[in-house]
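For reference, the chain that follows is the form predicted on its own, supplied as structure tokens.
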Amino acid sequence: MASLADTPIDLGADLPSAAPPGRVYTRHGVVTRLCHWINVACIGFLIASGLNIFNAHPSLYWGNFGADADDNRRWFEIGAMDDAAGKAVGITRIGDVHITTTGVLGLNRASNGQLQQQGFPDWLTFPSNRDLATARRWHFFFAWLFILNGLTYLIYGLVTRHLQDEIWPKLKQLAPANLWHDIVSHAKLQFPRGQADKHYHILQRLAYSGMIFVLLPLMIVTGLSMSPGFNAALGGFLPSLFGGRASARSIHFITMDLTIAFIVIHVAMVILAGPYNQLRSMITGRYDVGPEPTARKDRP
């Protein structure tokens, strides 16, 4: 009979920090893991900075120019209006769809309990209270610090060829059988694992590759087109990229809503592909690709 010393205990089973050798990993070096903390707080700031700034006209135009008058070129706007009752309701205006808003956009509540008309609430900007100068400056910080953050991603990651292997989506990879083979499993919420979980799928390289070479920069250089001293350095030339400042504005305003996407889909995968070990791998930089699954496909 065997004794209970004879018997393997292993104390460790359950803990994630007692996964078998091979399955745990560095996958983000330490200029990697810096630059996407700073890229969290920078996009934070600026996100809440710029609601903020918009505050001060709550309008989007298309075009070179945008005031009150222009109508046939005002977009979007956010506001308030009197209903067929004679209260005040918030209204939200995309094109020629109406959207009641009331309590978030257009008249929401300040600091005080009292109703205010105002395009984004306080608690949404920063700072909280309608300080258009002090938003401006933070803005602008935090814009400058994005840039250099986001050329020290870029220059490291070419270098060390993280982009280009790991970021950068491969031909094969975007066969349709592999895409709509990764579009079914998202669906299905069955995230690789294993060997398998080593490298990114095509959704994630498509979806980071879009950010920070399409998206990212296309935010930046609108972001600039609306400096003044920017342009007159340049003689104007960014904004007419775009059609015109009120244009670039535009556009500024739509990459920042595609970005907040971008998050929101982000965490929720994290979220949904197991917090500890996403979170774990992006401040120490060790991630356990879990056990091999018991049958796969191995996927380009």
Given for the second form:
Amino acid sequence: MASLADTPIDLGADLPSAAPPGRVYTRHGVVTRLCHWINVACIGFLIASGLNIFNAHPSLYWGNFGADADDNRRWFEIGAMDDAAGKAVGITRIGDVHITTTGVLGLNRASNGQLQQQGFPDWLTFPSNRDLATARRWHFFFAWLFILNGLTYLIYGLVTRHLQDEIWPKLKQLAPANLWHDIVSHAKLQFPRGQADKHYHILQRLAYSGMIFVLLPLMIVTGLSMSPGFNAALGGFLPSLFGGRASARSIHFITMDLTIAFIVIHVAMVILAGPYNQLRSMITGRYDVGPEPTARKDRP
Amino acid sequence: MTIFSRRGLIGVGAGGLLVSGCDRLSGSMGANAFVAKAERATYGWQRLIGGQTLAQEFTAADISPIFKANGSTDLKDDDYRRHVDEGFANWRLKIDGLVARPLSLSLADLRRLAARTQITRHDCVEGWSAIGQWTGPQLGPILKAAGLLPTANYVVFHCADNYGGEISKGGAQSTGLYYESVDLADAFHPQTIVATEMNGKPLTVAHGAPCRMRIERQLGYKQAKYVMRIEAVDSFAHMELGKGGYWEDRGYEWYAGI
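Show the same protein again, this time as the form predicted together with its partner chain rather than the form predicted on its own.
Below, the chain from earlier opens the complete complex, with every other chain and molecule after it.
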């Protein structure tokens, strides 16, 4: 009986990198990978510092303006009040809907354990203490980095035709039958495998295109709409696009909510589709499409 | 269930590490100084594309029903209270510093000068905004009349209100007197006025009587109230904590165009 030491051990045997040729390929170029992770840092700091900025005036309005007295324009607010029993509660109001959010929104615990009246809690904001001046500096630094990084990605993607070929939805993929098939197989958590996985399917293309071409540009433009200097440079054109500066601020907040929704789904999909392979493809670029499916059970 | 509690613990631990890591970052002087460089980019870019374009102006129908009075709204200072009691009859606005002919203007003098009326939106750094109508002489012609010297780079507004209270960043403490400053591009901007009226009436104490600045391409904290003295300087590094304004000394950007 051979000792264990004599047995050749191929450490790579069970790892996807040892897969047969044709299965593993470079999914993401180095520019895409760099831009992706810089973007992760930007979005993270922008959201956390943005929530700190929001805490300075935790109300949203529709129209050209909005301040304390403009109740008729206010559609969203996070605050604290005393309930009927005289006990302090955190309240989040969206339109006519009042939600008790004690402990998280409106009334939450500071790092020293004390209850404090504050929109978003310390553990969600950057910096963790309420500090509008510092939050703004970090917000605008990462806003600049976010824009420069996004432009780099866009120019690279357009020149290499990555955006046109791999991200933008293809007309024939938009056929209702194909859309429905993708929705159903996603609902069943059956993801494409084999050569079919070498190109994004329609739901991925719609999600990524929506972020890259609609939501993130909207986030930038609504952000700039709040800048008095930028407004003057463009004669008030930007906020007018959104029905006024207070509306632009509201939409800026909504684009953040939708971005968080995207991130939650995006990360969930990475975990469900195989986090090792997915994460590796965004770090080293290498991606294993897996074996060809033997039979297609989801189709007659 | 152990797996859940363990995962929960890891989650809480990772979250705690993240928060303490972030605290270390936001508390780092070096990191803060580095991200603060973005202010130069914003300033340079807005000056490049801005030129002398005007901030958006509105109609009377757009005016806020209640224009929020923020910052100092009632001054206890004896000198200031005397001016209020006298209807600002003996009050003078000084224009000095790097000028050939220092001026001392009464409220009547200010009202005799050619006035500009503008309905604009006031954007507070906190996030709220309000629309109001402002009337007063442009700052540019006043500075020209005083003979602004070529060595002047900035115009500083010295105010009557002592905002005191808030501890300034970095340990050192300023006198707490409110002051602000702008570059010459904003000083000579057509919409930069020394406003003596709001919504067609003389300025109230809450809104900065007898006069306040309107610097329409910047945020609310640049709109200095209770202006007593306008000083032309080459640098504001020697004033208070050297950042060019009360809020600037407390960490806010000097260029408040965003």
